[in-house]
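The chain below stands alone, shown as structure tokens; this is the form predicted on its own.
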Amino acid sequence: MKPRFAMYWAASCGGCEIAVLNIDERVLALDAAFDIAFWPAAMDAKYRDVEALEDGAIWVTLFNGGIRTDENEHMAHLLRRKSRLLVAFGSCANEGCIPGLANLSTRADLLRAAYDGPGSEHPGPARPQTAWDAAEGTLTLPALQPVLRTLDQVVEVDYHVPGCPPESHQIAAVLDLLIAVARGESEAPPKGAVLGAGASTVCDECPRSRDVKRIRALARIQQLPPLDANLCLLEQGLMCAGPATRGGCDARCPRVGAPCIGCYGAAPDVLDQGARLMSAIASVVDADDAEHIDRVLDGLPDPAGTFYRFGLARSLLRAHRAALAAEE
């Protein structure tokens, strides 16, 4: 009997699911090597099917998405129990990603923005109910938790595959490795290893030259003169997260004149990606007085979204103090 494979989609956009399918005919090797036991985005499956399996019956689960609802948390614990190997797959599972930016607000503020803002047409306050008695029976919705958490903040994780989404060639390499391990043709990587990514930064993969030139301003690309195709984007005044971001993407964005936005997460041995990026920016900004520093920072209209676009939930900050208090 072939080993079982599962993939689950929690608090995320679904791009990781599409990225797996983007490996084209290589996905046939996945089907040939594994019995697809649970993959709601690709096949009809029910939670009760997973619950009926013996613990450890699934050989490997790719879990994408953060933990934002009670349902997400339930499935994280269920799939951890049923899986021999649990892989945090993609940025949302590993760092929180864009959904993690909601940690800057309390749950009450989020619901207020969603249900009381412009375009909401209903009499009086409206909020989602976790249970509702209808003629057909009691209808339920998952409860929204106070903050979004990464997968390994909820359950133990065996491996990490970063990226938003992971690059297709990296996914194919990870699947090839897992297939070889399942067949006994290769040894399993050490627990906790980062798979499908590089061991350095995006800057180290980027072919653009760095002249260590200090800059006096940061601006959006439409506000800058035509960019030099060979010079570091950051040194031309364009915000680039390459110095603090793990490589493995072959610096695809900077190669074509688009700045790195940090989707592969913190560089190796970096505890807080946002803090490291702030340090990198500070090292190239040519400003000594507070007024000039403020003018430079004005070139970053969204500092939180710039420095913590992908890693807020995993960072030392984690969330708004009031949101963390509600979690406790």
Given for the second form:
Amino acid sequence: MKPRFAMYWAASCGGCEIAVLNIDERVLALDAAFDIAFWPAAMDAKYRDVEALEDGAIWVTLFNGGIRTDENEHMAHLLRRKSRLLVAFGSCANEGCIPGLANLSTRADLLRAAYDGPGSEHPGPARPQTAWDAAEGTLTLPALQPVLRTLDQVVEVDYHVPGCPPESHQIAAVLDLLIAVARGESEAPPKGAVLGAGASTVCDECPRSRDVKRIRALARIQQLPPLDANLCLLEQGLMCAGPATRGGCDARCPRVGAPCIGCYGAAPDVLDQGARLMSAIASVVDADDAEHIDRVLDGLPDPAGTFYRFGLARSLLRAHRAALAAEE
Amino acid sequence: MTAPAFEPVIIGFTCNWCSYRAADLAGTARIEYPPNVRLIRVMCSGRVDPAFVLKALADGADGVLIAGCHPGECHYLEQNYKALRRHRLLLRTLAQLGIEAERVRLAWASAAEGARFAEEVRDMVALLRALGPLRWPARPIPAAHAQATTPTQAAVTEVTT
Ligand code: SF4
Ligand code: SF4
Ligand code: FES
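Switch over from the form predicted on its own to the form predicted in complex with its partner chain, please.
Every component of the complex follows; first up is the chain already shown.
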């Protein structure tokens, strides 16, 4: 019998699933090597099918998405129990990613925005209920937790595959490696390894030249004159997350003139992606008195959302104080 | 019985050339200031990475004091200006996470300014007493990391195109 493979999504956008399917015909190798036991995005399966398996019966699970609801948490524990190898796949599972930005708000504020905000069509005040008695019986919904947590803040994780989403060639390489390990043709990487990524920063993969120039202003790309095609974007006044971000994407964004926004997470020696970015910005800004510095920094209207666009949930502080207080 | 008054814990990063000596001078000159600050000597205020500040706050400090040489007097030329820029940026970011500006202070003190250093500490302690504890909730320790003897980043499988 072929070893079993599973892929599951928790609090995520679905892009990781698409990214795996996007490796074209190479996905057939996945199907050839594994028995696909559970993969809701690709085929029909029920939670009870997973529950019915023996513990450890799944050889590997790629888990994408952060842990935001009781259902996410339940599935993280269930798949951990059923899988020999659990892989945190993609930025959400590894550092929270865009869903993790909701950690800047309290749960009450999120629900208010979603249910009372302009996008809501509900006539009166409404909030999701975890249980509701209908004529047909009790309907249930999983509860929203106070903050989003990364997969490894909830269960033990064997490997990490970063990226939002991980790059196709990296996914293919990771799957090749997993297949080789499953067949006993290759040794398993050490537990805790980061797979499908570089060992340095995006800057190290970026072809743009750096002159260690100081910048007078920070702006958004649409506010700037046409950019120099060969010069570092940060030195042209654009906030670029390259200095703090793990490589592996071959500097995909700066190569085409868009700043890196940090999707591969913190670089290997970086404790906190946002802190490293603050340092990087502080080093290039050409202003020495508080007032002038503040004027330059006004060009960066949402520092927390910019520095922690992907890494908030796994950062040192993790969330807004009020959101964390609700967790206790 | 009334609860004991709240005493803030402050982590103080002081530069080797000025503010650490100022703190030392405050001691030898017997200038009194509250014992709430735990000093950590660094070579220069420019050495204080924002991650040091965040880690102190995340791990239980109520406030962080960064003290360096006066503008123009840094022994590594311009590093205290960098400290100033980091501080301005850090305050903006921390505000979005619900952390008050009073909790992270940047101060200048020359080696001769023991009294000034003591005054900065007194002032900060008074402000933090009024603000109350920060008590940042402990981080969940990633299960895998708690076990691993080597840091995650030591085990990178590099895939190159
Ligand atoms: S900061 Fe951005 S543009 Fe500049 S070198 Fe690094 S990745 Fe390239
Ligand atoms: S350049 Fe940055 S944002 Fe773009 S793919 Fe690479 S890590 Fe992600
Ligand atoms: S040496 Fe004191 S601030 Fe740089």
